[in-house]
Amino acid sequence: MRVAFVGKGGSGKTTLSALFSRHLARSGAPVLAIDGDINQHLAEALGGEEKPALPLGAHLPGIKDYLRGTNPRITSPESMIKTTPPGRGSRLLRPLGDDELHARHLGRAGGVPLMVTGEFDESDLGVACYHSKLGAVELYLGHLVDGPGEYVVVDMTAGADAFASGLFTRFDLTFLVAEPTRKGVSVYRQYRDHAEQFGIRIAVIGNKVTCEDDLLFLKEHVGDDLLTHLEQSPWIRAAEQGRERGELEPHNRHALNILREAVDSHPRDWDRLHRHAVEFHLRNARAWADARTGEDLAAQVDPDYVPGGPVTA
């Protein structure tokens, strides 16, 4: 199951991405965390010894070449864009699989398998946007065949910027982290309005709640989309200062259990995932990609491809 964490900058989405990933890993569940935020802090938030891996965004041409496999509809890696959907002959992936892509790009932090998009560095200034790097994550998820009981947790870019690509349609459930402030819930309204157009399921997590008035504020502005909340946490503050001690507070541990129950109760809809993938691919093809590649990229869509099929070696 694929989960995204989104929210206003500073809302705590990276912290909650890390907490939820560690919560799953400690239960014995197979989990992969992906840092898809321009501020690459998920490894630090996960804590512990870090085994770095090659960033996905810096190796996009090689990733394209590997994933296209023998798909005859993709003439070259150069004609493959971030939205190119898999088809017959494409290489499909299993989470944490024994394959070339995971061997290169899978690291570990705080006991959690981790993949990173990579930082926005000096060579990108003035010539690229961060979504060019996020294209690697979009392609990865588009070629991933994951099942029940397997978790992929992605820390996304802040605010409504996540809607600048079709990546927001790649998830089974999107958790929006909101502080009990007007700014905190304004991002929720933006996300809700965009998500409704595509049938994207969102659930709001209140964060940094200090009193009953905070909780009432969230309930007033978020309504039934409020799934649960985390209270202001001395444990989290200590962990952020490198002083992790003891256990997370009972209420906040319970909130993590609620998140997992929400994910597990939402079955995968492969047809919806693939339909969105095709829709956004055709949008990108018409808007810019056909002109840039000199090809009709609508031809990359394989009408006989069955989403969620067996993995290709």
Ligand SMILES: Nc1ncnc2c1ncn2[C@@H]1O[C@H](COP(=O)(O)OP(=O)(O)OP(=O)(O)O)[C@@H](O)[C@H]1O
The other form holds:
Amino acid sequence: MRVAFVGKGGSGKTTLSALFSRHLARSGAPVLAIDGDINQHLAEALGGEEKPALPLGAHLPGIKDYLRGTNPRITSPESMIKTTPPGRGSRLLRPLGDDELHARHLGRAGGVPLMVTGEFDESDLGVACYHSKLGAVELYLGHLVDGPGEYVVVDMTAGADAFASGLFTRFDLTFLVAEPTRKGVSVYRQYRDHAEQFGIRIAVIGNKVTCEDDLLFLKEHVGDDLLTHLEQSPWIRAAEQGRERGELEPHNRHALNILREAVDSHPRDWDRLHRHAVEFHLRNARAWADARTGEDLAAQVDPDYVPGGPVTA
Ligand SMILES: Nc1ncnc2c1ncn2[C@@H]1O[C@H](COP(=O)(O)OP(=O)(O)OP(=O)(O)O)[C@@H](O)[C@H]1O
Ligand SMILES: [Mg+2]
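So that was the form predicted on its own. Now I'd like the form predicted in complex with the ligand, please.
Expanding to the full complex; the earlier chain stays at the top.
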């Protein structure tokens, strides 16, 4: 199952992505954390890197070439775009699978397997946007065959930027982290409106709650979408200062359990995932990619493809 953490800048997306990933990993569940933010801080939040990950964004052509496999509808790596859906012949991956992509790009931080998109660097200025790097994550998730009890946790860019591509439709559940402030809940409203339009599940996680008034504020503005909340945490602050000791506070640990239950409580909807993949691909094809590649990229959609496997890498 795939989950994304989104929300206002500074709301706690990276912190909660890291805490949730570690919480899952400690329980023995297979988990992969992905840093999909322009500022790459997830490795640090996970608690140091045992094995630095080679950025996905730096090898986009290689990733495309690998994932297209022998799919005859994709004529060259150049004609594969971030939204190109898998079809018969494409390489489908298992999370943390024994394949070339994971061998190259899988790192480890704080005991958690980690992949990263990479920083937006100087050579990108004026020629690329961060979304092209995130395209590697979109392609990865598009070709992933994951199941219940397996978790992919993605730390996303701040604010409404998270919907600048079809990436926001690649998840089973999106956690929107909101502080009990007007700005925090305004990002929630924006996201809710986009999500509703596409039938995407979101759940709001209140964060840095200090008192009953904070909680009432969130309940008033978020209503039933409020799944749970984390309190302002001395443990998180101490960890941030490099003084990690003991266990996270019981209330906050309990909140992480609620997140997990929310992920586990809905079955994967392969049809919805594939329908969105095709829909966003056709949009991109029409908007820019047909002109850029000189091809009719709608032809990349394989009408006989059955989403969800079997794995072919
Ligand atoms: N529940 C909490 N209690 C105490 N401090 C917290 C809590 N959640 C987050 N923080 C602190 O808030 C700050 C911002 O958190 P974080 O970096 O996770 O936010 P973000 O949403 O990822 O930010 P950005 O938009 O910059 O990526 C950090 O210093 C973090 O330690
Ligand atoms: Mg962050």
